[in-house]
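First, one chain by itself in structure tokens, the form predicted alone.
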Amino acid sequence: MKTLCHHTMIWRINENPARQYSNGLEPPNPETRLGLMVRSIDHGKRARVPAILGGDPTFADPLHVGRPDVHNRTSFLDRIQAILTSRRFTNDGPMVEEFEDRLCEFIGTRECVVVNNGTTALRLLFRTVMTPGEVILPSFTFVATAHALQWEGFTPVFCDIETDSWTIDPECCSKAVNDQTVGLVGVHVFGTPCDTNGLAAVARKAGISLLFDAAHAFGCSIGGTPIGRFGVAEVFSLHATKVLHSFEGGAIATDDVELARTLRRVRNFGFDDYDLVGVLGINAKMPEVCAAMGLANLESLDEVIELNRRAYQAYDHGLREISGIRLRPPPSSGAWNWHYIVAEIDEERFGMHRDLFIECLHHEGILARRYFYPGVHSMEPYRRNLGGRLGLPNTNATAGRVVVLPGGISVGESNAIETCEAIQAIHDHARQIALTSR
């Protein structure tokens, strides 16, 4: 046994933490098992005040979801070096080309287009693949999906998610076809695959596109294959909080040669060669700089993910026996990027709902997120234009419930196993709380 400083929690190695990974890799050193941990109160302790009571917060730099970070900086800056050796800052140059290129060998497609930002690589998407129409896409989304169909001049049509994935489901998107349905839009919540099979027999019987929000999905698989295969297309997004970023970017996957050579050529203003244009483009090229960074993260992905892995390991021990919080596990098989720290929040159980947990842990430094809340179907411009008749409970109810936690290389397992205090503390001042802010 271990007895950390000053905090009521000691720590001890789990007699089978074999059964804590299911993606095929080695548990830690035993020396740094901080993830392996089981909270004990030191009863002779003086118990810790939350912040939102007045007590001292738990961190004075507050912590962030995705903060962005660079865990190979050297990599980068030789890059940037080049870089500014070749004056070669955009129009496609060789840091583009050699990213495009490791992204295809990552993923295992024929083409990876990549372009300035992931809503851009929607946009580009949707308008090159389909025409105006219906489009049937998930509620529990970040708006940016429904934004890029809706600038495009598709019609959003949201359907509900599963209870168990909180992705889209497949037997609401059967039903949402109709003649004017051109196009289904899954969307692989943080990181959590959708039911692909469904989605494409859905797809194929009603002859409409098939594609596919990759945007927290990056380092992801469904079994042995990566997210970034299925569909006509899948998107990523490459934007500084996500598992892998080119400080802002987006990547379409495919295998489609001809609809890849059309969205380079859509990226650049449509030209076909100098001075030769062929078709309606915009100006969406990935400066230089962006692939640099997105190589040098690529190159350490690997270390990422494993260090998001402890990360959550240590969120996982620490939760578990706090009554009312529960972290949304993994996938059952596959790859995952270890990236979301995500917890649902048992209002009755824990002692206040989900939006006072939020402030008091805002107090403490702890800056959660409400990831996503509310469903984009109740936001504007779509609830006025629905007009107040579409009834999705499943996901109006997971959107109460969700709280999205610092995580990310930048959070560490200290971080994690300190969050973990505040919100133990939270729950055990729950009643104090909910009554001073009535």
Ligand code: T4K
Second form
Amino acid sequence: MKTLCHHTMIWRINENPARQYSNGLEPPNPETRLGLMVRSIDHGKRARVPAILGGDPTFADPLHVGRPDVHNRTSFLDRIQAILTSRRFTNDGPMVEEFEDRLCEFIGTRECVVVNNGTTALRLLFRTVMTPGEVILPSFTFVATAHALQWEGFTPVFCDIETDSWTIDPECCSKAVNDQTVGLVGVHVFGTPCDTNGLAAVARKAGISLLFDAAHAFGCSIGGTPIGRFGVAEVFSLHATKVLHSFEGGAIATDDVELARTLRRVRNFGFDDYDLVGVLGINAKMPEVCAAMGLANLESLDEVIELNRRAYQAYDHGLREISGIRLRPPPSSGAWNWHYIVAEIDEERFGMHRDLFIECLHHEGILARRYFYPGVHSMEPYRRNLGGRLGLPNTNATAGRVVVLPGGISVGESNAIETCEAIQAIHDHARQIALTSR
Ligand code: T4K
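Switching from the form predicted alone: structure of the form predicted together with the ligand?
What follows is the whole complex; the chain from before opens it.
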């Protein structure tokens, strides 16, 4: 294995910064905190013993994927005081109204309907827009995308993903269309946008609804067009682990005013007025405290995204010279929220299987995840329904090598650098770890 000390790495980076740092990443200035930290990962540090072999864990207080926080507590607490004073706690109150208005401004859609979580948002949208039948979606997604369909009585039909973007492949979708198909759901996985044009062409030709699960993609765009403005409607998750959160919550963005009106009725038991129910409804309302949290977080979103970008940059520098682990690059154009730190493990070059690597990280107090292993088509109830008929080679291959490293607002540059040091030590001891774990 060829290792370079990071001093050399910085020199090489500075040699041709434009080539090495695209997509908003800059070379580290050696005089800055990040530059100093990067330089500190030297050969001496590599002598450290990984925790799985008896060394001290890197983090006594474990590092999580997506541990939440509030960037601007004062703003949140002021709003809570206002809620307590007003005694309006739920039922589409002023905080919810304001939150919906701010979200519309941010995304640029005419409407945005907030509900109690992202899964319910998907369910309400699917049920409102489509008639019963088959719906095409990727298997490489969180299980909620499929569950929302299945729960509402649709038949999920899984399609494979593209190898570069990891989003659903329009060609596979077009082959899956038949006379039972009523819709197509794209998922902007880890904030990487789907091929929206390709999917729109498939949906148009088949005469079916095109909807998006944008759970990971708040703050992302395709060129200058924010995610939230594609298809009939797009759904965001505002769960605590997301880049914009409201404790729990979901939001449906659309330009269809009539659709938004129906969704607002449906989320409130179908009421049109006191004692007047006009449609089958449910209770999917967002409480005022959640809207307050969403508003406070929306105010500081730019700063949070910048912190995410810096943590990503620190990971990028720290992992660059370790063979067999590759950080997923940002999308080649448009804005990104830098929220998910996603890497791929090449077992042969890294020296161990992805699953053993994750075990090593957990010993270090680095609680990396395998999102979205093993692919929804391999989970119940879908596995049973499909009887193992689906191959989905790209989904299986990707799910077998993906590692999501700690990221989000609670992970700073120094945490990222320490995580990279731990990964370097695991890599350096890969042979020994593999032998002892047999
Ligand atoms: N579509 C897609 C593509 C999605 O990814 C999701 C959700 C949905 C739809 C549905 O949206 P929601 O109905 O959730 O709004 C998490 C989240 O629960 C889920 O929202 C998310 N996607 C999924 C990818 O991840 P878990 O069960 O893997 O997360 P959990 O509870 O292990 O939390 C992650 C880490 O964060 C933990 O290590 C602990 C830490 N944590 C978590 C919470 C909630 C905290 O420190 N504090 C907290 O309050 O599902």
